[in-house]
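Just one chain follows, in the form predicted on its own, and it is written as structure tokens.
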Amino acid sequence: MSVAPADTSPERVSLLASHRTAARFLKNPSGLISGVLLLIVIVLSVGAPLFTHLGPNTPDLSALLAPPSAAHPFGTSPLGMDLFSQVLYAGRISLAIGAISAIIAGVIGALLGLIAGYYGGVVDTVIMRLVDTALSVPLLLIILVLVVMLGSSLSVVIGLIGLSGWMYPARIVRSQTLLEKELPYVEAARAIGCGGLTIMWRHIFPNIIGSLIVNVTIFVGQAVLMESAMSFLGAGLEPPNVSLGYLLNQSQSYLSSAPWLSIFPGLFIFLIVVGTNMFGDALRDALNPEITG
């Protein structure tokens, strides 16, 4: 009686290398760290309406400018708005430009440097002197005049933001796609008559994800960082889509009289770059744990 072969899917290796990976991810105190960050973070913004008795635009009047206390951990507004309930709304506006920035970021990067890498050559080349000419213009500068130009929307904002930072992707995945293109694997796809799509999409790209998830998790933090430098420059979003750049921004003229307003902003701004970064570092050792031994 014959003996059915042992299933070496690409499926069955993946699951089982996310399951070292999760492991190894585990192991590590800075992925613990920045999780727990990361994860304080997202709990107290998405469930703000829960961690507040105040909303973000209700004025306390008997507590105008007033330093953080037990009924304002964060103090007020010189307009009697509760700095707790501003910073969790508007770390929800903050978070949102960053994931979807990055997705963004990602997605054409990812596309770009699969079409560059796979079919190298003429398409290489003119994809990378894209790349190389978007790196080396002020794209914070450019951005801030397409802003002016366009409107501060939401929307115009991510979008800026993410068609600013599909250069490191691109490279990435391309860098990836170089190696993994002349693997056996996709020579043995090529032999069955997969087509280009097919190979990038199906074969190439589930190999690669990691690195890219890693640099997306990373532009997260950056973007938030973009974000809020815009806004302190007084070219970010408008209420009433306030972000935490917002209010740092209408801080500036209480830096000495109420440091409070500055200082928490500043605060939630700081755990969302530290912890995106650290993710990002932990996430990648985990990938690779020939670069760490």
Given for the second form:
Amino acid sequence: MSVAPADTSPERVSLLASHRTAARFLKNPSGLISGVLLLIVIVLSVGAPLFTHLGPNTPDLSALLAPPSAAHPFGTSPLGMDLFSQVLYAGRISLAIGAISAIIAGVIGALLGLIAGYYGGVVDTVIMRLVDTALSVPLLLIILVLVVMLGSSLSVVIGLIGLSGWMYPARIVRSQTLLEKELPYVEAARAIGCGGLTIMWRHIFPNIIGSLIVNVTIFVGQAVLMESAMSFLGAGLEPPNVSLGYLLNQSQSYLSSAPWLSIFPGLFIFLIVVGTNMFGDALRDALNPEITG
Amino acid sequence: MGLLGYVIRRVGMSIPTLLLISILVFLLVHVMPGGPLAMYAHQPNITPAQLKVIAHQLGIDRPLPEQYVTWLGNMLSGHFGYSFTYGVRVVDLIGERMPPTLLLMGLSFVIAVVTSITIGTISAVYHHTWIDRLLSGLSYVGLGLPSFWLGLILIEIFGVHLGWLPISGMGSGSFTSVVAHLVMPVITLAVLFVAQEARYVRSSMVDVLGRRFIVTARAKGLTNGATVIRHGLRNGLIPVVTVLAMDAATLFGGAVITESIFSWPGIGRLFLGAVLQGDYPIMLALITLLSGLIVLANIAADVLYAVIDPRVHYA
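Given the form predicted on its own above, what does the protein look like in the form predicted in complex with its partner chain?
Now the full complex is given, and it begins with the chain already shown.
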């Protein structure tokens, strides 16, 4: 009888590590809860046509401003649109804005953080001063001004929110890079002739991506919140791109007569933001088992 | 000598940041549609020739770097220009709208700081018990509540249904009237801040309460309360100070939202009105001014940090 040699290839080891992380994540109640919460929100929004046969813009003229009922679980709008369907489709737009702008923020932050941390010196100083500056301006106010100047198209809104969020990822990636670059494996990579870009991308980045993902996950919720605030203030997306914030904006005049118009979109935003925050925190705990906060 | 030198160095360090901000804002003026001349191009009876003359008078035909220096000088001496919509000096408008905002923000900040330190400390003391879990759960709720939604719901419940509190404006000027008008805006502005900061306080206090000097203090026979307050808080709050000052900047964004919900006559509402009406001088003046305030708050935080933590050598 022969015993198969233990598989110690790097792929196998990292697979085991990520299995352990996943196991820790699921053992944490807030990880499990937020995972389920986010899954529900994402499935409902992305699969909107599966859950509602009514389009978000098809009016039911027999039910104008109707309270929640079997036919319209979230009630209807003043024009007779089914609010359940409106919320799901708006959730799609809000989630897309959150996800894409978080990726933009993460990519810019990761690039700048890697460069600052790896090269150090003047490059580091300049990048970190940029971070300080961006953190010292009233961001929501500047975004509002730029939306007015550039128009509130989907790409402008996503781009601006994305550009408002790169500072924290940059700081985190930089501080992690500073630690990683002193480790022997980086020295080894340099010894076999790897260039700076290869070392940063192939060697350092895979080791620090965990904290970046945590940060980007949490930013998804913040981006959804920011877009909602912009729409609410009248400087966000406009139809046909209806977001959850826009629905809330429209609900203001019906606060007493039709409270469901503000309750359900608000609840959906709430679930997205709470879900991403809890998910990010649980992910952080799962990635750093030694820190139990 | 040490502290003064530190303050001077810290102020010096923020000069590049301030310069970068001013360049950013200056470029904003120049990428806006119509550039700085937009105000004049709005008017119906103006000819291109007149526009040219005005451009010359304003110095807009000069090279950009030269214009920047002039503009910076104007900003530094408080010449923010005239509002398009109100036709009065921007500096007067801001002067009139600033006190209500400072009242709203200041009160919210103080209440939020006290509340978050209390909640965070209780969470840390009862670490891993149901009290901690309940408070942590509540802080997630606070994080996820869109502040404008919370504001609307407060208005609906306490303003419309129960009729306990006034829902808009600042009141008649008497003390009780102003206080009544402040309640809901302050809660709306403070909730998100409390939720964020309580988490920082909690994790910092959890860290400190696990240290050996806490065990020593208890071993000497100190009561639990005295240990937490005299030994725990004094150390645990040091890192929180910096975060508090940095996050105070987010209150300005919150003020825009809160003031617009409750029709509070402050700079947030002035700003939003300017945004919706394209009143650039007001927008740019406010952005410049608030950025300056945020930089000042950060300096203050660093200095405070050095003062309360005797281990910091002014380096």
